[in-house]
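Starting off, we have a lone chain in the form predicted on its own, written out as structure tokens.
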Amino acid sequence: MKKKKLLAAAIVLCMVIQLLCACGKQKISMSDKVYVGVTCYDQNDTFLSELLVCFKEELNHLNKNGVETTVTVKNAAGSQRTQNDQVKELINAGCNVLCVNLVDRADPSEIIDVAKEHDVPIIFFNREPVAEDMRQWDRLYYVGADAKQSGVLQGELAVEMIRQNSQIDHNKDGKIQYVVLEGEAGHQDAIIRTENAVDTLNKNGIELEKLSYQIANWNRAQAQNRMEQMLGQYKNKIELVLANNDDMALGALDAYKNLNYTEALLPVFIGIDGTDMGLKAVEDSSMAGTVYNDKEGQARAIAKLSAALVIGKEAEEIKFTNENYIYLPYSKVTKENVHEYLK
């Protein structure tokens, strides 16, 4: 009898390690996956749909080098709240690993509690949180780029154009009369834009007069829309708009072509980000420059960031800033090197 009751309890044993060996190996082949959850402030954001878009074709590379991937990617349409009830829907579809685009910046902490408790990384991009919410935990990280660099270079194809067309001081009053279309109130990458580009126009003895500067949300028809009222207020006294992206430039450009001015009363525009739109007008001389924010860098630092922090791979070529940062740099696009960023 004795015998039959070890004999038991050896079987129930060897069914129970067989079964934690199952489930290890479950979870083991859980892991070959990476199931990518993206929520973005807004796809309608040109550079952003452009990131995107270059994001799933680096997750394709990846499935072709062995890499099993998949995607689901979310708008959450301007909206906070419906981004923080994205990612909770992500993570219990089975995600494991979030790329979040902040609607809020300044406010991700349900977002990383979540994730936490998930045990979920999260790699937030293109709108960049706070530092102090950066050290809530240790599986969070960022791509982008410095916000200070887009402006300071904007800033020096101001002076350079400046420098090599006195024609752009229409009036001849030996000052640029200027007007600044910022992205977004309060965010921080549109005043580091602004403040910057204006700062190197100043460091380098361009003598400046703002004239005006409005508030755009990063939109094209809004950009329009603002820089029709300027027009209004100021008519052919505008020599130069600096924008804080591509959409708002060539937003002020279609102001300037409703109302039917001249080209020779057109002030020169400048963008940043790049964008196709972008690098068109470049090339046909509408825009005057933009500043390349690198999308397709971008997309590759978190494709392989995905995947390292799934299965590990990929990670070898991976080069932080400060332990969990990923900053891809900015450059200058002018009509004589436009053809190198243009597909």
Contents of the next structure:
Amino acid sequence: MKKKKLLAAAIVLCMVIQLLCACGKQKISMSDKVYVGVTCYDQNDTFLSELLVCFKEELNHLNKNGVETTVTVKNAAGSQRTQNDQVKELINAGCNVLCVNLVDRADPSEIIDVAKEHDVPIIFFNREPVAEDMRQWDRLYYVGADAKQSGVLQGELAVEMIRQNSQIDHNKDGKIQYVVLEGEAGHQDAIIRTENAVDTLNKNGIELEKLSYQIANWNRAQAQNRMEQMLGQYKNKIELVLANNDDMALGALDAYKNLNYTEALLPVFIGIDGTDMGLKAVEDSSMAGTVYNDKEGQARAIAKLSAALVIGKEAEEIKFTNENYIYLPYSKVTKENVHEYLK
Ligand code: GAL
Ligand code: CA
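Would you mind generating the form predicted together with ligand GAL now that we have the form predicted on its own?
Next comes the full complex, and the chain you just saw is listed first.
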């Protein structure tokens, strides 16, 4: 009996030792190559596709500086379930850092659980998870921009234009009749941008009359369609179009062109992002202005942080806004300074 107990104890001891060794090994073998797995809420989104181009350039830059990186990009095409599966695939394929542009910013738990289980850190970007979810694990990061700032700057652009040009008040009633084209319901950049743009106009003493608003999911074609509906109702009464992004501002302009409105009847269009098309529209004055969403800065931050999390290099240069957050500042773009932004 005694012998049996001793044997059992010896076996248990062996198992414990083996386990300890295995854990030790895992910790020591920190990778020297950065395998980045990216999944994007919708790769047809103009701003995000431009951001991804910048991101790949940044990774090439790291490669040239002797940090070996590879990247796999997946398109969740609007489905959170697809994205959850993609994260598992990316981890199984050996990715050691994940960059996740959530489909549903309020639903990251499944992704966080899998990543945690495999100890693969996550950099969320562009679609900000709620703070509570960010606290689920200490290897979660966010790279993006402060939505409030973009709204305030858009409001300031509108204030400046209205003050400079009395013609904007077409019907001379002392009020600016406006409509809003909003991004997605539930997206931090949609709600907060609208709120702060309008707030800023109010605070600056501009009298406003809101005619209508429509959700167009950041999308140019949808925005054209919604704008045509609004034009059916308000005809030439609209004096200002505030769009949560450039694609929707351009879609609104498409609607006016499609319905053959003359130049004199066009409202002022203001966007956000400074996409390639958006900047061109500011340059040729079809859009009055935009707010630059610093995709280069965000791409650089995501790339550097990825490398830092895997191999510890480049970490010293990273500036966190607070704890695990990196916010890049927005800036105002008008015809006067657009050349600084055009490539
Ligand atoms: C915003 C951007 C939009 C759209 C959206 C997607 O920051 O301004 O154009 O890309 O993100 O989440
Ligand atoms: Ca008016």
